[in-house]
Amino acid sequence: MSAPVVVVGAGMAGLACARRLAQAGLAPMVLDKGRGIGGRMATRRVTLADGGALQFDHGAQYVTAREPGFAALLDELAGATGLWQNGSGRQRWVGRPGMSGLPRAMAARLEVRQSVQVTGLHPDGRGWRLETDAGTVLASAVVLTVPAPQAAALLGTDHRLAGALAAVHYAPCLTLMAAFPGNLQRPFLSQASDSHPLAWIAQDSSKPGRPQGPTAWVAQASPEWSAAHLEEPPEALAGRLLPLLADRLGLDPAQALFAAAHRWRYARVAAPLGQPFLSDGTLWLGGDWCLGARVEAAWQSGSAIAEDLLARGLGG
């Protein structure tokens, strides 16, 4: 199997970089591990016991545009995307009808393979050889857009790209994902907090494009109480975060309909590279990592590495 160019990570930056490789005429391969598309740009659905439908977006709560090519990408996906008035008085976008809407839109008509894990990068010749866990993959250039630890892996100590990364650090966060009967009280549509352990919590169901009925939360835990307890087993991550939502909102956790807990290890970054991507040539490293933890960062970089590639001569 090959391709002239292998984007690794179905993210905002390996979409945003394959979108563009495509709209030149290339045609980009996407390799990605998870069964969904859009990184951390997530939405987790349920069904109750009695039927009843709920969603959650547990990473990426909405995006903001501050640069005019993003904000022109969302008017172009104005139907996979909605602003939400969440009170704070700031344009907010979000996906539609969770956040995965918007990635899901922009990977329309690209070629992404999902479920595939590369395990391994090699030079080939003069271009790359990626062992998978589907097979050989080799492509003349190669464009990695997972976090810089998951890179550094690959890449191997040795690689004289490596010292750059050693530089990124990322702050873990555990969040809730919990549900209540849509008739008790509601008292806000979001709230942040530098000193309460729960640092972010959404009224998930406010948002537009969301189902109706029981009222959905998502609560962040702070970098430090997720630092403390990123090892715990999520049931037991549930059953501490669940009482502190609960106390937040001025409910009983025994009301609650669903408690679920999810641990984002490289949820956000927190010292960042400082430039779009780094590259040797014919391999390029990027991510919200690069630029900093907003997904337009992450827009950003992979944009930059696809022209960056394209002024270059590659993957033709």
Ligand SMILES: Cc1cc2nc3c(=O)[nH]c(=O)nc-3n(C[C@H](O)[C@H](O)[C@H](O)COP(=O)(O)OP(=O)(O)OC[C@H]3O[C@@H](n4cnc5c(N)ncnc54)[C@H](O)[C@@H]3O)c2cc1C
The other form holds:
Amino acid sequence: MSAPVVVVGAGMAGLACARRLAQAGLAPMVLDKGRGIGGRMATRRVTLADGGALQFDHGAQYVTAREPGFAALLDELAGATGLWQNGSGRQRWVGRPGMSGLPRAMAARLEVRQSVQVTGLHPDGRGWRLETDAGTVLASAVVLTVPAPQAAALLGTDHRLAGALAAVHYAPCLTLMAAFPGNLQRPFLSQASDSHPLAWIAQDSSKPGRPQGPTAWVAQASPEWSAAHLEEPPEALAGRLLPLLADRLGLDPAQALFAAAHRWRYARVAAPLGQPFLSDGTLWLGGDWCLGARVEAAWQSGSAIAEDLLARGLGG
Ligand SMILES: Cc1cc2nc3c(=O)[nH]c(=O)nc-3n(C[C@H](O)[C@H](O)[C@H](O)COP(=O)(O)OP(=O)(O)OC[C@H]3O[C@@H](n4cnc5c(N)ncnc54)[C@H](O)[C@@H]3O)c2cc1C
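For the form predicted together with the ligand instead of the form predicted on its own, what are the coordinates?
The complete assembly is shown below, putting the previous chain first.
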């Protein structure tokens, strides 16, 4: 396989980059190890034994749109977005039918190969050779939009950009997805706390376009709690987190119809790079770790990489 430009990562950064390149007439190939599109803009769907449908945004909860370009994207893809009244007094943009709906809409006309993990990255002539679990891919230019520690592992310690990557740090996040019968109390739509092990709780089924019936809740453990319990198996984590959530809701954990936990090892950037990307002229490194822990920051990074690549006349 070969492509002029290979983008690794079908999260917001990679898709923003690939979409801009495609709009400029290039044909980037996007590779992602995941089965779904969107990276940390993730939506889990579950069917209960009685046929009931559940859906959880277990990664990003909503997006901000401070940049005019990102606001324009949300307008353009209006069918894949919606406004959520989350009880904070502010409206929040969310993806529809789940958070992954927005990246999926962005990927609609792109060549995205899912379930392809890049395992090695080697200079090859004037370009790059990517080793993947689906074979070798040759590219003139490579855009890596994976979390900084994963980019560092692919690059190796000798690469001249490796030092800058080492300065980037992430906080983990353990997330609980739980559902209770719809006729039980729902004391709030969302709640943030900086003193409780659960730093954020959202009534996910109150977002627009979500399945109705049971109430779907997402609860995110604080960075401290997440770090302390990071290596525990997901089943044990669900067992720990469910009573914490039930307590905040005034419910009995035994009433839960479903509970599962998800581990985000690289959830939120705690120490970003401070510039939109790194590059050596044929390799670009980007993602939310460049500018901050937000979907919009990932979009800014991916978009800036595309502009730089186009300005250098690469990828044609
Ligand atoms: C629990 C949680 C809650 C959050 N809440 C919010 C929020 O409310 N609002 C907000 O704006 N932001 C939030 N964020 C942050 C937001 O999700 C991220 O900033 C953003 O989605 C990052 O996009 P990205 O493209 O940089 O990275 P990612 O979305 O992580 O995309 C990277 C992609 O690279 C792929 N990949 C990695 N390694 C390889 C490999 N070797 N080969 C192939 N593919 C690979 C991964 O599968 C992934 O799809 C939250 C994050 C988490 C985890």
